[in-house]
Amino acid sequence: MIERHPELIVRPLDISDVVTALRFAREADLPVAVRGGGHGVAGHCIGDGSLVVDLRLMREVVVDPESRTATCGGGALWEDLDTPGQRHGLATPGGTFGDTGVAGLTLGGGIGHLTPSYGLTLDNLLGATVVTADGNVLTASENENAELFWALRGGGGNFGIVVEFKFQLHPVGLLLGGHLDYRLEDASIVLPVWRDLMADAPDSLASFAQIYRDGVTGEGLVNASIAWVGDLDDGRDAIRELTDGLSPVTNGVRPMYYSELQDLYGRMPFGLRNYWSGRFLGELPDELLALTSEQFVESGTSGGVLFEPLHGAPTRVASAATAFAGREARWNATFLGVWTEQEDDERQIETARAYSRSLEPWKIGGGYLNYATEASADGLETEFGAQRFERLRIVKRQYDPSNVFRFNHNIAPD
């Protein structure tokens, strides 16, 4: 779905070929797209007529395992920052999928596995090396550029090429982990069952769920991933509702490790045709449920829809803190169309915005950006309010005033 023709791109190797790059766009008077892991499916890693800057051969880690810290390249996927960690039992939180870029995750926000016990993504970021519009190297954090570490934090890349992120690390041993699969048939009894565990569900507890119909073969099911960090027996009680209250058809949860956990969605191949959108909500009632449900089991809805808690480390960060627009939501809800012929493509893409328009009436703000495909018809002043994206403009204007980034959830300078 993604047809677009950038006049060149590189793939530089360090920071200086990122310097020298950027230089040359601006002599050339060229745009620049960024590409970290490619792994979105908005397609902003490439724009028309742009200089595209292609991460991918800057993937160096480097774990401190006494400072609990961990330094990666721009190019990074989280593959390569899970391995060396758990090498000494860390891990920071990620997304849920290794070949996710490290980049975009985190610049968007960063929903994971161990997000209720150690925060968002962008939570655990300690500073982050950032080459500007005009070739200029910052370092930004707490204590240096400290409103563009602001922005960085959920602005996504509109300001800069992050050449290097530093994280912290936490303490994650072995889990226990895996998901229970049910019938899609059984969805209007699951899905009531597992939102109340997941309402009152302790910081030790991630869990995501999802309902989803095949669009060839017309087969589905309704999945629920499971994360206990801590003792694996407090964890097999914490979700006995799951387990033996209902009747999974598959249950794979078990002991293992950050790393396998993070392969259990296995990997999306490259060349499906997609459209995800979706809103943060402040609650999940039984009247949505019973919707989400009808809309695969009674009309054969094809596609998937992901439901994910918002709870525990998080909820305790300040929503000024960072640029991060969801801090008051309870739940992210998203339709995640995939398919295969390009004649379906306007009825998919109709499905998925259709469903995101039925979840207005409990929307908080507007929709996790790292999911979209696009943003909301009503622009980016609605996703992240009117306060915060003026704060944004406000960086952008300070490091990108030409909007030399602007293929991305776009913060026009003006």
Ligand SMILES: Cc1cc2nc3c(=O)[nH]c(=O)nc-3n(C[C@H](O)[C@H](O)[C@H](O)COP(=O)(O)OP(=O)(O)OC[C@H]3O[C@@H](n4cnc5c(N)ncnc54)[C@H](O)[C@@H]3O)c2cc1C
Second form
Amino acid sequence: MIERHPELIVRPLDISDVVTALRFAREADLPVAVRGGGHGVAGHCIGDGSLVVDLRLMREVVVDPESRTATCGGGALWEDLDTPGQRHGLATPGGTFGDTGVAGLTLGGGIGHLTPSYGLTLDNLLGATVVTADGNVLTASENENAELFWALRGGGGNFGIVVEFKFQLHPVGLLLGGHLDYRLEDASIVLPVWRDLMADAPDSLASFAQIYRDGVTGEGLVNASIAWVGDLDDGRDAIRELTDGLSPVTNGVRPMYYSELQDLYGRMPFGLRNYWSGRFLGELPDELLALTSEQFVESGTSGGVLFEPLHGAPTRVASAATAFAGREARWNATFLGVWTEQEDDERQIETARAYSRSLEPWKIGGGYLNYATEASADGLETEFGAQRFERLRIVKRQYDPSNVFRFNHNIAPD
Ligand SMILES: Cc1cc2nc3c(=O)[nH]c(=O)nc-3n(C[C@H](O)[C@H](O)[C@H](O)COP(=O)(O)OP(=O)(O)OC[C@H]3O[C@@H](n4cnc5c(N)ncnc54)[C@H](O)[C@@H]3O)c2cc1C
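Return the structure block for the form predicted in complex with the named molecule; the form predicted alone was the one displayed.
Expanding to the full complex; the earlier chain stays at the top.
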């Protein structure tokens, strides 16, 4: 779906190559697109008439088990970071697909299996090395360039190229993890039970529910991921209503290491057609779950509707502490349209938009921009909220007044 034509693609090996690329872009008056993991369904990592800085060769990871920290290059994928961390029994909350980029995911939020225990990915960011539009190299942390550090944590790739991230790691060993699958026809029974469980879930339990139909086979199911970070027997008890109270067709929940859990989804093949749209929500009432089951089963669309609870550690971070816009939300709901045929584009896109509109009565603020193919029609001011958006704009004016970095959910300087 994404066909764009850059002027030039640069594949830097180190920070000085990134500086050279940005100085050249400035001389040649080219806007700059940045490719991290290349996973964003909006296709922002490539832009017409741009100079693309493709960071795929900058993926080095260094873990320090003493300080429980890790640094990684701006092009690292989650599998690059998870594996060396696990050698020391350490991890930081990351995405659920190993081939998603650390960069894009972190700069927009980061919801994963460890989020209730240890926060959003961006809550674990200790510092970043950034090359700005004029080719300067800056460090951003709570103590240095603090306003830039605030903006990086939620404002996306608007402010510069992050060439290095430094994360806090946590001890994560054997956990109870895996998936439960239920019949699509049982969605209206399964989803309320899952919602009730997750509404009061402790920090140790992460679970995401998805009602899903495969675009190729046409087969549908309801799926709940499970990650219990704690005593294994306590975990089995905590999810009893999902395993014994309901009738899963598959119960793949068992003791496993975090790295195994991170590999469970396999790979989402490139080349699929995608349109994703959703909202942060304050509640997940029966009416909304019934509407979801009904619309999804009837629509025949492929892809899924994903529900993510936002409880535990992220809720204990003050809303103004980072630029992330979903801090007051209790849930995140997203229509993930994924299909194969161009002729289905219009129907799939309209279904995703219509579902997103149907969430309006329960929305809190905007949507999760990391998932959004497009910002809502009301624009980024609504997505971020007026106050946060103005603060982001002030940072944008300071670090990128000419809007060199415009291939993103763009916070225009003016
Ligand atoms: C299959 C799949 C699974 C996903 N799972 C999760 C999940 O579990 N949790 C979650 O929170 N999100 C998830 N996401 C969403 C993910 O957070 C976003 O797609 C994110 O943008 C991916 O980052 P990337 O670096 O791979 O993407 P890219 O497309 O390379 O980049 C996305 C944006 O970030 C900018 N950018 C990239 N690298 C840098 C950099 N080094 N410096 C500055 N700007 C940069 C790009 O210019 C672009 O605007 C998933 C997406 C997919 C497709």
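Because the structure is a prediction, the values reported are computed rather than measured. Take the two forms, find the largest set of C-alpha atoms that superpose within 1.5 Å, and that set is the rigid core. Positions refer to the first chain, counted from 1.
Residue 300: CA moves 2 Å or more between these two forms after rigid-core fitting.
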